[in-house]
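Shown here is one chain on its own, the form predicted alone, set out as structure tokens.
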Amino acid sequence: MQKNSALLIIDVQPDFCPQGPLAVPGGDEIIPLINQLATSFETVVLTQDWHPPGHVSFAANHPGKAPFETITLPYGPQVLWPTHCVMGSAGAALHPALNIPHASAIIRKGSNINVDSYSAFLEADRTTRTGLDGYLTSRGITHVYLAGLATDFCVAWSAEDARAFGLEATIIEDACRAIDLNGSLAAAWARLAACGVQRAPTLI
């Protein structure tokens, strides 16, 4: 792989796979690929969901509301979830069949107790960044190659802002699994082909 790509490995936390309290389904299946994937690029980036226990996002936080529902906040709509990756839980570690022991930096997001955060770059009010764009610009990064959970929130919405930044963006499609939440992944396909994100089954 060329010195300019980076791969982001996104929210591959066991609250994402299989008896996770956000289960994704098939979220481990995707691990054994993420880890040869990996080998093959010098820059690898993984992302953590890290939130407070009294997140904004999380149903139990809002008397009467259910997990997946919509609110409005002052940043926009909401989804709110089924309270997960809680800030040094468990399920908020990095999955641990993950073997990447090049990984060059982790990214927590989602700390901010009134702001969610889907994206590795910005979190959803959309002007508070992570840190990331100014860490690939750095290291010479012009395309960046995304995995992970989940295909329509998480690593959507990194893919759509890595494009904004100006860096080219492929998304691994077997090196992820989507919610698919009330047609949202084919929602983010469509939002994704316009901004110029690129699809490749898999690199292997």
Contents of the next structure:
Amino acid sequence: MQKNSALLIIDVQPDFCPQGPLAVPGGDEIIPLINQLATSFETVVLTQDWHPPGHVSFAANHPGKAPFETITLPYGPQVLWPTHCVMGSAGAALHPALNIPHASAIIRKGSNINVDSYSAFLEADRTTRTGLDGYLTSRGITHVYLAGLATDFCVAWSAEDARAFGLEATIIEDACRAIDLNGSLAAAWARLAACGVQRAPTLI
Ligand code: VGL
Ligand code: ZN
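And the form predicted in complex with ligand VGL, for comparison with the form predicted alone?
To see the whole picture, the full complex is given below, headed by that same chain.
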């Protein structure tokens, strides 16, 4: 892989894998492929979804609301999720089967109690940056390849924002799994195509 490419591994955490509170079907199946892909990249960045217990995206913090309902917040619509990835909990750790010792940065996102952050670049208010754009740009990265969970939420939003920050973006489909809530996967692929995100089955 060229020096100007980075692998971005999104939210491969126990809470998104089978047995977890927000399990993505087959979420843990992608880990061997991700470990293998990572060996081809000099620059590898991992993200962790990382929420305080009182986070606004948790249905449990909205009396009378159930997981997977949508509410309206000051920054727009917000899906309410089961409590997941509470900062410091075992379910929020990087998945123990990940084996990527040369990964150079870990970005934690969603730590603001009032704002969700599907994207690795920008919070849901669409203005607060995580700093990932600066990290990548300062290392000369012009193309990000994306893998992880979930295709239709955090992977998709991260890929769209990569394009907005002027990067080429390719989603490695076999290295992702989706939640697919009410057609969210098809909707995500349509948005991704419209902003020029490329789609590859795998790189191996
Ligand atoms: C995610 C829902 C809530 C994800 C994170 O990683 O796709 N989805 N928080
Ligand atoms: Zn989350």
